[in-house]
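Next comes just one chain, in structure tokens: the form predicted on its own.
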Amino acid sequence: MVAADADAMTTTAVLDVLTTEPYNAQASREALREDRTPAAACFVRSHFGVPRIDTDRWCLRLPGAAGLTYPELLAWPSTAVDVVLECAGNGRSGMAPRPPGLAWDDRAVSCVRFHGVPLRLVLGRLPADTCEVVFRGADSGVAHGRRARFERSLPVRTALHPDTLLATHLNGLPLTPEHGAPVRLVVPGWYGVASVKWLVEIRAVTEPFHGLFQTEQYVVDGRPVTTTLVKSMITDPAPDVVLSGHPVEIHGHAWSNARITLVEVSTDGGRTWRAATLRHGAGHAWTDWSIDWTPRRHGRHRLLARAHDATGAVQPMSAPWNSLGYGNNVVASTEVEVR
């Protein structure tokens, strides 16, 4: 039995709904202030209608093996992994000109704990000539003028990583239909598109997989989006808040596919920068950061934050534009008023 996290049950969660059919919604700014995003406040990305799958009937097709039922999956050794889950289109609305697609601002991201079975235990030994592992969800529909089903592939090394999960729970609670119930894939450090929801089939292929969401959508410069870019957000103070001029704490989160090594904060629009204090989360969770600030003048102030990671990557002052609006990791920015 998986114990439910207290924050998943006690925090009031509000989602900002972008579309109802299919259902897409981003987290509230209040929910994103927390170290772990409450389950009911996690952003939702759907390409088609949300499948409603009975756990008693769910069966996962595996390469070279009989199907796996839900009770059989629960009998495998399980683990918990803290993960930052971010839509590749997060921040699209900040690009100019704005690319087509859902107008996410900076809230298509959540930090949660998934509980499930390491995929490599279930897959076992793959055929020696396996090039990629393909994952199919139960969701399907018409996309870009043709019938499609949601499928994505992973390199063998990523599929067999010990933290890649067949997840059944989110923040200690069973997955809801919106988040992929009864079972979804979770790929830490990769954009959310890789974490296929409503998982029903896994197959090993001997050549690179070509599919709508692999080679036409979720691509930049002809290549599929993969690992998350270094990024940060400012959670406090809230945008347009009025401050009194007394000392305040600027606070936020930072994340990447690699360890966060530095977060710098500017309170003068980028002319000068100071290093924030970091508090690293467990596993693949985001890194909390904070810094004290005493405003010295009245009026508008533009606060900026930029993160660095262990690979040497740094958030840019302006992110490269691409036609589908993916991977916008421009420095975090907010404006406040001091009176």
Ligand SMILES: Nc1nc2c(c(=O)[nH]1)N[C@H]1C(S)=C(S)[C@@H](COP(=O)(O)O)O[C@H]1N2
Contents of the next structure:
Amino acid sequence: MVAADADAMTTTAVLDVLTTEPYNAQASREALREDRTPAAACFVRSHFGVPRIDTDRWCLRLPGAAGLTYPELLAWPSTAVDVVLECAGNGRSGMAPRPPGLAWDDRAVSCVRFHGVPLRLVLGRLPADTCEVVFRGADSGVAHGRRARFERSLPVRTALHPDTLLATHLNGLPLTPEHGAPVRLVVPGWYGVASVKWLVEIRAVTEPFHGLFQTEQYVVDGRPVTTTLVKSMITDPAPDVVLSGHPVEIHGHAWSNARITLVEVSTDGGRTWRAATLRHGAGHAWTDWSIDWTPRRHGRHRLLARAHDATGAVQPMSAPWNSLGYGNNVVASTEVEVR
Ligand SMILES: Nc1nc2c(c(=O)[nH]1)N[C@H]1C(S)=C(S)[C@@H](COP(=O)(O)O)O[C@H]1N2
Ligand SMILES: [Mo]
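Can you give me the structure for the form predicted together with the named molecule, which would complement the form predicted on its own we have just seen?
Below: every chain and molecule of the assembly, starting with the one above.
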């Protein structure tokens, strides 16, 4: 029996479990309707068993410094950052042919508030020849046929960004084991894989880092995934809800590494589009959008949502494809029946 099981037990009520060893689970549709995803309802992505780290014994190895303990970390000024955390594999089950890997539908995403200490405060001055900063989690095991540790790197400018955190709290409560307790990295605007959980070591390296989760997995067309693509989801009405011909509100979220500038909604399968009303979230949170619709024709209707961001990027009408199944940001879609 692995340690991951205990957490799986406590969260199955609100999570849709994909695998128990290692523990991987996606959020419920109900939880994703919220502005902020409740902590217990956040998707979990773990490549190995969930490590149990005693906070009193936790010590972070840093480049050119003595180890940092938990009380020492808490002594630094902390800050809060609202972020969308999305697994790069979110939406994989919508790709055809289906790439290998966990069959996430569109629920490997959450929007939460992390509290923590900006990494740049703790890192101090890096050696002048530093090319990347490498982060190691406490977890290891066999993945993709060989023994590996969970390690990832960031460019120096991303590591030193004021919003890159050594996070200790999620939605105001200490991190739970499955989300990386006692301390995880949080890299706003990047796919979730960059936000290394159970962080135990940070190194400055002088050559680009190669690793299983950096340059073999989490790669599209030979390049490691980085920031999230523009994307939206429809949270209301729920799929297959029967509508009566009265006004309904279509509602959802949209996010990107850049600011969301427009969300268009179609109620006729993509022939015509209307602009939704946007409500921007704080920091790197998602943008809520809504639009009124009074259905007049009986029968099945396909509702679509298509987000645009400040770089001019827009969601594609058909699912992109790559061999490992990352970054599916196809237009959001749901079907309702009007009676
Ligand atoms: N140490 C470690 N960190 C990790 C992972 C992991 O398996 N081990 N999974 C990564 C991936 S792929 C994602 S999408 C996010 C998921 O974070 P969550 O489980 O808190 O939602 O954690 C990332 N950090
Ligand atoms: Mo992920």
